[in-house]
Amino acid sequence: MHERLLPTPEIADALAEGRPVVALESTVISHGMPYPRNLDSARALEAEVRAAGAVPATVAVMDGRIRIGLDDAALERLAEGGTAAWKLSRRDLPVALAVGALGATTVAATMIAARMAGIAVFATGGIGGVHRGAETSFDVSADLDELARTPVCVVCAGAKSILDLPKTLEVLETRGVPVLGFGTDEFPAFYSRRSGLPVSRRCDNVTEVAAILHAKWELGLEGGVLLANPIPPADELDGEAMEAAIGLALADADSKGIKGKDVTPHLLAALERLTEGRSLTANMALIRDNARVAAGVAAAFAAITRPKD
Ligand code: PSU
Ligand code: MN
């Protein structure tokens, strides 16, 4: 293990024995949800991964190391700290390590950490993507580049329509990232199960997903795979109402001149206010479901790749 990584003993053992491990990001804890529901959500996710037979590994930067797995005190520190923690993408990781900052990892940075630790599967809520108006702002999340270069399977509920979903899928296609729909032919739109946009392949079970991961990496193709798992039907929000709220959230961010890495957290917080918390409840539900699916994929992939004894 790289000396900058600090895995918990449980995770180090699981990885050494080829048992399934699921990485979890921490920006959704610090910047994606308010305290204390972010802490409830972080704990619930870990429990969900365990219940599905894998070991959870929440990733964050603390005291100059990348922690692979957080104990309850560390989870609490991050959840309570909220946006006082740095939001770390690829470019920020070396800075935070060098100065010893408390940092929460985005999808991109969590993929880097997972890869270094030898974790193949990672669960999150939504990935970053191409922002609406990117043709003038150039705001394209580093998550997309990371998916193109780092070999990790990212399980998400699609991307929020605060983004430009057709452009996001175009970039993923150009960069060679398979976009798999879990039990669906359509790329899900986070709060809703459908976007009208096709995925590159539908998979109806975790064995199919694991076989694709194995084939991609066995070939030596660089980069990840995006597995899009639609929000459970019972938790889905009304598409038109959400679109109206997103319009207001975007206008609010625009009028305040919000730019760069502050855009996504600002929009998420505005949506939560505008929907009186319904967006937050849906967010928690879909991440839990993604954690469950990711644990299944990790187990199926471990069954293919574990050395036979
Ligand atoms: N989308 C969500 N919730 C989130 C994020 C995105 O629905 O919490 C977070 C993730 O950590 C993601 C990051 O990697 O925001 C993307 O930020 P940016 O758009 O600045 O790249
Ligand atoms: Mn951005």
Ligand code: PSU
Contents of the next structure:
Amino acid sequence: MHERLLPTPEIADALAEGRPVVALESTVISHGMPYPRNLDSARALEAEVRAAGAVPATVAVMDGRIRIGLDDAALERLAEGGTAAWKLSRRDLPVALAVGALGATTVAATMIAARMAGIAVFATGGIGGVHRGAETSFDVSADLDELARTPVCVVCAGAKSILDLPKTLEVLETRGVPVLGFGTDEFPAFYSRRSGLPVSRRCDNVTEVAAILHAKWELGLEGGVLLANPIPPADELDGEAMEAAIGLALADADSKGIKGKDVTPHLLAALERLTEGRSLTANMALIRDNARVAAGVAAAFAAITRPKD
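Show the form predicted on its own, please, because up to now only the form predicted together with the named molecule has appeared in this conversation.
Keep in mind that what follows is only the chain, not its partners or any molecules around it.
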């Protein structure tokens, strides 16, 4: 394992023994909600992975190392640090490591760390993508390029609904990223189960997903796989109401001149305010469900790839 990586003993043992491990990002802890709610949510998310039969590996950067899995003290340190922690994508990782910054990993950075550690499956809320108005702003998330180059399965509830979903899917298709729908023919729209946009393949069980992962990487095809898992029906929010709230949030960001990586956290905070907390509740519900599905995929993939006696 790379000297910059520091796995917990539990995760190192699980990887050495071929047991299922699920990577988890850490920006949802540092930038997703205030302390101590973020700490409680991080613990609950890890418990969800364990309950589904896998080992959770929350990823963050601390003291010049990429931490693969956080013990409770490290988890609390990150939660207390909040937005003072750097928000890390691919371009930021070497800088944060070199200067010893406290950093929380985005989808892209978590994928990089997972690949380096040998973790095949990663659970998150929603990926970044092509922002609305990207034809003039050129604002496209690094998550899409990472999916094209890094062999990790990302389990999500689609792309964040504040984005341009048709353009996001078009970029993924161009980059050769399989977009699988877990129990759905449609690409989910984060807070909503439906977008009207098709996925490239529907999968109704984790065994088929694992077989697709194995076939892709056995062929030496670069890049990841996106597994889109719709928000649970009980937690779905009204699509029209959310679209109206997103419009208000976007207008607010534009009026304040907010750009780049600051756009998404600003919009999510605005949505939480406009929906009186319902968007955050839905966000946590879908992340927990994604963690459960990811654990199942990780177990199925481990069963395929584990050396036979």
